[in-house]
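First, one chain by itself: the form predicted on its own, in structure tokens.
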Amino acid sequence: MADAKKPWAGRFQEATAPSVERFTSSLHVDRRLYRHDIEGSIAHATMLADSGIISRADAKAIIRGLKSIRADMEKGRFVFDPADEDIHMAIEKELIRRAGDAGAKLHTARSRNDQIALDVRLYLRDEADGLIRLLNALQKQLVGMAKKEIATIMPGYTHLQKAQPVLLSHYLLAFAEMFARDGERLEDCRKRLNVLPLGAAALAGTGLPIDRTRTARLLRFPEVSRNSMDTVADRDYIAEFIFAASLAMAHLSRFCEDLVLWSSEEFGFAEISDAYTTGSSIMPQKKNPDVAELIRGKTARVYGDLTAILTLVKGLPMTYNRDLQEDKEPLFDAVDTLHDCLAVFLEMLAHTRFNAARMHLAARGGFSTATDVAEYLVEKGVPFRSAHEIAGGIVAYCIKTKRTMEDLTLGEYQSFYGGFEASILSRIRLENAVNARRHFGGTAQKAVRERIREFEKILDKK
């Protein structure tokens, strides 16, 4: 006799076997979307009212009860058969049980594989929004931070070599760029993801006369799917987030990489607080940037999760197919993966203190205003190639003297290209070779000021 709990007992003469159940739920996984589940119901309940395939006192009656089992899930009070396969048939069974007969009319015109899709863009709608919110805190941090370090010079560097010097401001500028563009990626997914899947049923839709429209209005969706058929096989939206949230990981690992160097006795640059650090089990001395470090490698994970669901799609003919069962369990972690690390890195940056004066001094090392004396040249009409050259062959005579640029005197200067005149010794002086850099997205004070009022501006309407 087949198992009466299953929505499918009709058709089967033989019980579910007890491993087979266990395999297959996914309960301890998307319970999490029990609210969106709800959510979904009632509106769809509410327009198979509306639509006349129910009546108005079973969809009362479906709603009042839904809403019971909201109100005891929220307090901890529900309790989760494991023999239930997924949160939709554990809210159905305890509905059809609160309801009655009226509870067994709400899967009327849709199917579990519409309702997952509903539910998770239901849920990545939410979520998008949080994380969304926390870029733009952190982006608002960074500009702050901004302002206060405006005169600070720091070292630039490209392959971990000094290069030329910028303004502290500039540098937290660039992250906040990037960070900026995180939100932007989510907004955009989050445009994609709005989308009603609710009415493609199993893959075909149904022949009973539901209103999409009616369920878009109470659920917030600006769209109605177009397709059955790619509905209830689409994943793209999960893709398409975990790859943003992958970005945003990235952008925090890099920086926290800078910060576990610049924290370092090597370069002294930051300070992070001690409420963000740890210590060694067996050397007294030790401070280390763990919660730095935790968020460059949990970044892996959430590739990982993003390989995971690009390999879960890849192969898979139309339309739905068991295997979408797997898309929840990275989904689930990329977002909290991000947001964790998106919540304890403002919470330590706003912490971590910069040593202004070790920074200029670093960025006085390292020859880093050659470029400065090429260009002064170029200005003199000397060809770049050729002006490239001679500040190289002054950097090489530094290094042989054992002395910085600074040191040199304008004879010394002269004695590589006749055309140098006593400007050049105050044009490589750090703040002015910084804000020689003037132009539209340079590190001088008056483009980097510029586009902090730009950034307070944007984010002031958020």
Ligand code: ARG
Contents of the next structure:
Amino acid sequence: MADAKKPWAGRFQEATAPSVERFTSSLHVDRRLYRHDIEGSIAHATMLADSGIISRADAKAIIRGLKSIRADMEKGRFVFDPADEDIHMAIEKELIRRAGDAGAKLHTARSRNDQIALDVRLYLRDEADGLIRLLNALQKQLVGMAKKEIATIMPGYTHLQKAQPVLLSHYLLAFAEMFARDGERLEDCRKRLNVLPLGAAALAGTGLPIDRTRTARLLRFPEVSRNSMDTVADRDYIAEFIFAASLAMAHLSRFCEDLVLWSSEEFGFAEISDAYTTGSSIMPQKKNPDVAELIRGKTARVYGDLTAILTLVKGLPMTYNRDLQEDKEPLFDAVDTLHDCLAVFLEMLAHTRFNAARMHLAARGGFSTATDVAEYLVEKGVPFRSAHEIAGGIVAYCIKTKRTMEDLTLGEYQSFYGGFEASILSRIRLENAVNARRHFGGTAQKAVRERIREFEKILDKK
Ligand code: ARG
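I would like to compare: after the form predicted on its own, may I see the structure of the form predicted together with arginine?
Full assembly next; the chain just shown is listed first.
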């Protein structure tokens, strides 16, 4: 309902048009910030009293009022008035109703421009912590699985063509590395958002004797923002966060893509348990990896959120513009999507079994140890390019005669190069090919075990 008594109505002659009220309101979106808005306001009121800007009694009345509003909101008892523009207005209006004149002093030395920056930073700090915990849990899960699958050999692919045999545990740890970097990116982003914006007020700061360090301490911010104009214009922390979320989604999506492929009859490498798959309404035999597909699909949403925030800020004149109100929907969507995807992926992964026999069989095909033949020759002093050619000739011979490299006799090997010895036949066994790659970062059991131990050490502390 149009209401001439808006907190900013002093210079207005006419009431706001109802259509404008509806159009400008963000209450339906930003009401989820209520806890952080109230936490920020309690700290602000405390600082105002500590600095002698308002009386202790007023601060007490404000804090009592805010706590009672929070309790009502928590219990779902609070009746939101759609005519309130945003969560700040809704809370302040109710505070004034409950605490009278004292309530009307809360907004001293503050603007909604620094207030919203504060709310979002507090909110995102909490959410980042939750997401980092989920990423750590996912890494732990992967490390546990890698330990179990330490002897499982699978074909490694490039171009989705069989390339070289690798350990399944090496594959699983590859994703653990990605999720570790995602966690680091969130930690890094958290550092930059963990800065107190309050005190910037509308854009220029305030003439009142505020103590920003005091507010920062109350809200556990290790730093205070350094420029009031930057503070109300800045949305870097949102863009950074959504970028970090986008990459984490990309990693989940690639993992899901493999699980979708591996669940097919053609691959048969993995089976996701019934509880994490769905059926078809027409084809009775179907068991579909829909969860994995949906995670892949939801990645697109988060990329959309990233595009939205980057586009939102690109043409804005300094400093705050109402456009910035549009930052919250992409942010909340990115937070929720990443959170839900990580949580369900973690469960699904814990309910996925790998078919070691199928993987082993697949690794045997496709001449996946041809590179080992070449490396064997290098060890015998053959230049790599010539070794590559000799090994290529052996592959062509196998294709022509419908043989595998394991089937060939030593005599056949020697017909390609006289220096082959009986050891070539053991050199190209899958286990030996894998375990030959024992340098740091390689797929040999020894190297993988080392990395598992390192991961365990790091993750134990988290
Ligand atoms: N709802 C606004 C937002 O999310 C709060 C800041 C409004 N400031 C203003 N001057 N209208 O950005």
